[in-house]
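Only one chain is shown below, in structure tokens, and it's the form predicted on its own.
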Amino acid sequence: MCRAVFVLALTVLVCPAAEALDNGLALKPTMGWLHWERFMCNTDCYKDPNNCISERLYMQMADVMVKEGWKEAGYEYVCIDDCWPSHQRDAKGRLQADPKRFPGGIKKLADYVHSKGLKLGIYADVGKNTCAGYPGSLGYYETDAQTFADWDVDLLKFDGCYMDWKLLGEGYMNMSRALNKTGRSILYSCEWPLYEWPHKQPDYKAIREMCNHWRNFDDVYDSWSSIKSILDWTASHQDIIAPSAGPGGWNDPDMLVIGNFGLSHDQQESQMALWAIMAAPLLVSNDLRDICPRSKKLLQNTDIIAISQDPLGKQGQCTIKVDSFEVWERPLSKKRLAIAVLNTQEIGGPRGFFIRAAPGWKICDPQCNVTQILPQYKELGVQTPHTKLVVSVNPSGTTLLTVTPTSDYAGLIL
């Protein structure tokens, strides 16, 4: 259920968050790309040689990252996905890449990835077999983990498929472990409870003692209808997920499909800041060698990343539903609050919000001062808690913004 829901700041001091994983690792939510909702199981690289999956994707997309101003906005994986290894194990039961696509091996790829200062993230599955049917990790977990150690890699996506579910928590813990034995460090990028709704509400205390970031609900696809499903479960979940989000592992709803085909500019800004409020993991999948300059201006943009990683790290909710209207709201660091109004009205022109309504805006008390970071950058000044103020909001879009007490203010977060 969408609703105010407000604690004292003392309260979160003396109730924090479960303990998480002791990695030192996702201290803010993960930044990074990650091919799969772009360029999916595409293995035919002679007729299809520039998106197959293939070290050369990998390495172009490092290039860009470094030359097109990614790295420097925060994004710093280069995570591959599914259908990356051969079919076979080698002598030693190690997993092994295609030898074709990946001549030079992972390792070099990863040597690659490193000299661009960026880090390499790789997909393997808790089951006998991946979703795509390559070999799984179940019965090599520590075999597997070792591998991506010695091949110096730096984020390990582990997904679920081909496994008994009663079987899961006790695999994704085991995998976990093998992964803090080999003495990198490596992120670990859970599908735990996305696994396990179907047939119970999912452990998310173990879940965060043992993964740094964790799906809970389906594949985004490149939709506006997949954008609104994934809102609207977290929504109507967030009293269960929301808590367990915290500096070293958060609630991953997706990757970012800003820049392909599917949404409108709105929704793409929509996207992007309903991410950052929910300070999921920013995970984009598209293809940076070509992508529109406005959607790379929205992805790169500091302010709404400012946001995404503040050091606060407590996820915002969803505090209202009013109108056709969504209210999103996210406390941050130095007594501040992010608000996302959302327009989920998909017919007519823009509409107006009057601010006061949102749930938050008793920070305002007595005045505060207001930033307006989407649609387009602008001081909205001095406001109070009886403000007038209305904000513009395009069908299927979002305005967001920011507000800063301008008092000694104890405060109220979510």
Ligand code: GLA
Contents of the next structure:
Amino acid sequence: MCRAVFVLALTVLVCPAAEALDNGLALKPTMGWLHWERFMCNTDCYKDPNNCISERLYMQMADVMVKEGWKEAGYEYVCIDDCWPSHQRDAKGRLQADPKRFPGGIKKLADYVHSKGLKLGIYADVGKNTCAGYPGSLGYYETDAQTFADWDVDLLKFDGCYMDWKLLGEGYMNMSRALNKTGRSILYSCEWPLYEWPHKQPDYKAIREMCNHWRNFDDVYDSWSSIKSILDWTASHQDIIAPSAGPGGWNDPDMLVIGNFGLSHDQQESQMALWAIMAAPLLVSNDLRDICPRSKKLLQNTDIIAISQDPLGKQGQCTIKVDSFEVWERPLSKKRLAIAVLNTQEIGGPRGFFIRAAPGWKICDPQCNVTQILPQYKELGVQTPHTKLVVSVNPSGTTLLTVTPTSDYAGLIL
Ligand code: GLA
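Given the form predicted on its own above, produce the structure of the same protein in the form predicted together with alpha-D-galactopyranose (GLA).
Zooming out: every chain and molecule, the one shown earlier first.
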């Protein structure tokens, strides 16, 4: 009896969460650039040579990533989305890049991206066709996995269009196994739960065992209503999805749209702060060649990136909604905590939030040190459980703090 209890206790201690896909990748949320939200399925290189889906686009992004500090900030993957292939497979049944838009082919593009010290991502679909109507991988999982490995690709985004939903799980698992069989380390980004949700609650244990990150909800658009809908969905499903996140596997709320057209600067700060709190992949979809300095500075903010990439690898959650504020909190390594306060009231001016109302504030007993990271970096000094500190939050903006307990006692009660 005692032994059984001991064994059980040990099991609980050793296995806190489900096993992650064991390919050694995505130990921290993936960082990079992904073409979809900004460039979509623009294949007209005659009319729009600068912005069409072509090898030139990815080469230029790779160049900028190195020259403009993106690589140094941690952005590593240059990712192709839909609309890259030819409409026909080759004589051996392999996918091939559109020859006009990718005259060098994907292998050459991968070599170029690797020569810059970056990695290349590609896109395919578990079903008969991709969402934009290009050839899907159904019936070709092993062939396509081997083709991507032969091309030295480093990441696969695997979409779920044109697939019988009852076969989704099997398809995603088979591609995971096929990738593994190639022997090349290929990060596997899935959309499996997104396509399953309308029919049943996805099995996150199985998903975590097979994928390095997974989309749960609708595509992000360049608008505040889209960001809000993603946050609302995440908050209302966090009990189901947050426990499955951790080193090796992450919930993916979709791309960062910072640096585009639809978000005010405060809203851009909210997306950056909340994506860091959610331990989300930071895949930017914008035009890195032409981005305003303020958005660039935000995306390269090392304090926010440090929260995103925190080694504890725990996804944060919405802990309270009160008076049109949302508080989101993420436990960090060294018993620290990140707190994001979002002001969801889209009328009026900045409003004050009494910070000790944040549920996580209990780690300030008896004392803590507080740093404000957004909207401006500011040391807020030593605080206590009874502090009168009020933080100011702009409409649809977020004030982001890190809190460090300053005594062992506080550490013990965590
Ligand atoms: C789906 C995905 C998007 C994008 C498009 C491409 O909508 O969710 O992220 O890949 O397909 O067609």
